[in-house]
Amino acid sequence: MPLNDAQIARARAITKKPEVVERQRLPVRYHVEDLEVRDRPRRFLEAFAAILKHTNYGLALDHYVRVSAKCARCSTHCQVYLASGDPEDIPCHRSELLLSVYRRHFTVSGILRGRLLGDPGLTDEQIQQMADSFYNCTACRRCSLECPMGLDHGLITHLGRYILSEIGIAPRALVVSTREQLLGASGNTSAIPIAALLDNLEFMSEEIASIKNVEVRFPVDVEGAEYLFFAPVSDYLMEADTLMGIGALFHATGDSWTIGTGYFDAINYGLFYNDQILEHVLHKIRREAERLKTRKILIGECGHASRSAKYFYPAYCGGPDALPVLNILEYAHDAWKAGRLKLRNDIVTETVTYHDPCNIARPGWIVDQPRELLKAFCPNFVEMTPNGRENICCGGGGGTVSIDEIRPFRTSIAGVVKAEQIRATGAKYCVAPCANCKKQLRELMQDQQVDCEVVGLHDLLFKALDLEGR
């Protein structure tokens, strides 16, 4: 959806703010923290070499440097570039920043050519360019649909962030949150103590009783339950309607589920910038599942948390014997298909549209299920175009929504195409079943002056769910 000249001019007028970074102090690292700035190229290459040695990123990079495409066809699918017009925002240009380092320092031809031509190799300026560029990308991976050579620019951006984090370059917002999650007393990214969690659960039960006139409990630390539920922990502070909808959903189905007090945060920022953190967080989920002897892992309305658990939990936590992972949208859809939910279609009569979170829609995992469910009780459902696997990102993907310092960039460049897409639907409600998407879209609706309320799918399900006789 191209912007008009006035919108492009307004977007380009927003100055991109530099990333706020600090040294990474989490347990596992390849660098020494007290080295000076002049050592960054050496440290970057050492971290890069260690990652290549202990992972299989090298297989992908060997292929990418041989077929590296610079045709810029990916630019037609990059909403950041479409809004900014800056050549540095073209995905293949960004990928080349890291591929050129791999080609020069980790291939035989590059090493020999460097020696023959006297090329000094990686410089501090190149590292700074990567640090500035990689967090302009929302990591939505829409560009991969258009690349004729099959390059996954989102993967390359992720690897670049991973290497940078290992030498102490990472957004403060992500570092502080993961430090609290892995080392802090609360053990979660929002620093919510267990007492506050229990108070919130009790409050939500009381709210459901006052609205639906039924007693709905949120089970805690139930051993042997079928589902161990993990919500993005911020939902307990800001998304009570979503959680009340999920509680009412389980009340209707009668299935056994529980929330664990040993660990209850679905958020996994490691997916955004560091694979070791990704692994550590997944092991916290595994240990809680083992403690409570549950049979399945259920992730709430969160795109990145769902993708982290669905695709990486088996790799890090048991392989084929790992517990199955489901998203709450899948569970609700299956329950509705089985005739276990009674939904009224005369409650939510406003125009409703649906935003596809990139992490669950881009791979084709969760696309049709939420639409079928919404159409069952929303008579005035309308689609955005494009949608599904080709959806447009909210503009805050890849962890950028957590960085408040770059809100002007997120809402005036990265998300402006999405804002116009939502505006065109005329919808009263935009359903966005992802914690990060909700935050970004609400800020986007405010800054771009779009009259649309951003909600979770279970917010509306709670309104339409008929619990009479349950």
Second form
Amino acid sequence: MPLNDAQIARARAITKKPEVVERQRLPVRYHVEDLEVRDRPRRFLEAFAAILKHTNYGLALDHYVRVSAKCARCSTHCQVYLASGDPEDIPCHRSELLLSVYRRHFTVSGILRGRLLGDPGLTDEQIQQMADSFYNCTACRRCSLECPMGLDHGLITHLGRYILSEIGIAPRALVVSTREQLLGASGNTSAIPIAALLDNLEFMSEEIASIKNVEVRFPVDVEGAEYLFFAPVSDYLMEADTLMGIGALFHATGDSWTIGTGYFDAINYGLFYNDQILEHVLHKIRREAERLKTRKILIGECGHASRSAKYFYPAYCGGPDALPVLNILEYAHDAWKAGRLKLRNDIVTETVTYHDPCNIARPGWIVDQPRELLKAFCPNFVEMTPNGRENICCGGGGGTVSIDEIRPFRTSIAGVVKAEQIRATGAKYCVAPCANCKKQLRELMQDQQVDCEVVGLHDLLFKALDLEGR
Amino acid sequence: MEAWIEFGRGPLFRLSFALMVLGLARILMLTLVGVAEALGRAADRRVACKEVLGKTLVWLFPIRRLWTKRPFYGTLSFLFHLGLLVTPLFLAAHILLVRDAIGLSWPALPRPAANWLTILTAAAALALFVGRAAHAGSRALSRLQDYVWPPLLAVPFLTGYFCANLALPPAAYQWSMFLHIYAGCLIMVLIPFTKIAHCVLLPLSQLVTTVSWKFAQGAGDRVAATLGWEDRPTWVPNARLNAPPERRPMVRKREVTTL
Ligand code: SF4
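Complement to the form predicted on its own: the form predicted together with its partner chain:
Every component of the complex follows; first up is the chain already shown.
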């Protein structure tokens, strides 16, 4: 369903001041902090070389430049290309931007050919193109399912953004948040002080008491608790219903859990633009887990936070001996399976559909659990197609949802396929157990005028959970 | 001409074949070594073998997946690959050559089947070429080799078919045979250096991707150190320009490395 030219032009418009674009020599839609613009190609190549030296990306690059067949099959799977119809948005085309730099500067044949043909190599324009293209991709990795040669374009996007960030090119929205998280006084991405957190927990307890008539507490700093809980910290500001659902869930199971005041943020934007940050944020989780001597790390409703913890916590914090990482949906599902939850199926009677967050569904990690759970208390559950591992990205993946200035892009080119998919279900509620997906989908529903309310899974669970007799 | 053909069939064929085998063995080894090195660097070496194997098989035998999108192109591509693999290997004339040279032999395709397969492969090659040129997306991606390969691969098929089935005048027959052999040799030499290397690398693709996502502990800090940014965290990109004095030092390196 390609958009028309006017819609595309609107989505792609750069709203920044022309003099900023000129000064930063960066015609991209997202804001970037002021940066060194001199000598960019050389610095890009230095950063690339340093990264190749210390990481495992060289393996994939070598392999991909050898086998890439340019068959264009990935074009059938990228929601960005499906909406824009612009060949530059074909996943393989995007990856080629970086692969060609690799081939030219880091393979023998490329270097020789460059010398012979007098090709000067990487230019500033190519860097600008990459800076634009790698943030047009939502890193959803859907295209990786469809590449006969096994290329993972999401990996290339990930690497491309990493290199760019090493020369100062990264969306300001992400940089500011991680700076607060790693260097700021509050130590979390939303800059929530501890006092405010405690207040908030208190408030939620009162809310639950007034709705459900039970005393539900949010345990704080309990040493030796089984589960140490990290919510995407923005939930404390925007998703009280989700957190209340989680509080009620633990009340029903009676398991020991805690929120640590030393560190309570699951968000990890390092996954979106810089591996060093990815690692340092995970160490914050590790230190808090060590401080509170917990046994399991539990991540709230958040796709990227869950993926960064599940797949990279072991990589950075102790290998196979690292603490196990769970997502709250797994926990809730297990509890329900074990018969520890009493759910009423006469409360949420509206049509409900489920949106798979890419980061937890693509690897096949969390696909069936939420569905089984939802079907247990939503008599009118409908699927959107495609779903599960093949799901379509909400359009705000890869951190783009946090970049407010690109909303027109997100809610048209990147999100229109999703919007139509949700519209087709006719559902009243769209369950999206991910802080990023929720924000993006709400904006999308608004901008594309779809009449559907976006909620977390625990928002609905809270309604259906029968806490009487506890 | 006779001598050229003899040369092509003999020494040139052996040389090209050896180059192909050595070239492919080299990249196969390099990839496997790369995988081992990458795993060596990573702290978390667990690979979801079943998952990797499953995805690999899906694309090695793309019987289910290929028809879901662009079914026409997919079918063509499938037949093309089938023909490329089966025809030269199970052609009676080729098997005879091998038997004369080294004494090995195996069952051959019946003549009509071989003929049909040959025609089909050549036709599919040309159709793929046209498909690539006609599809705007593919056009935007294509390099020179992407256009050259299908017709180049069709040459030995067509010429082989002519030699075997048409009552050609001797000169035409020799030219056909010449093209048949020399194109075959050229193809073999080019395989390891072009995308056709996927004939041996494809089974490793999913493994390579999975292992590449296994990140090495402390790599980010080492990258920063190599770039001379040790105390200038990269998430403060303008640090080099104006470092705010009150910034607390970031996580000390020791904390990370002594883990
Ligand atoms: S990762 Fe997703 S958004 Fe990026 S190119 Fe692939 S399908 Fe498109």
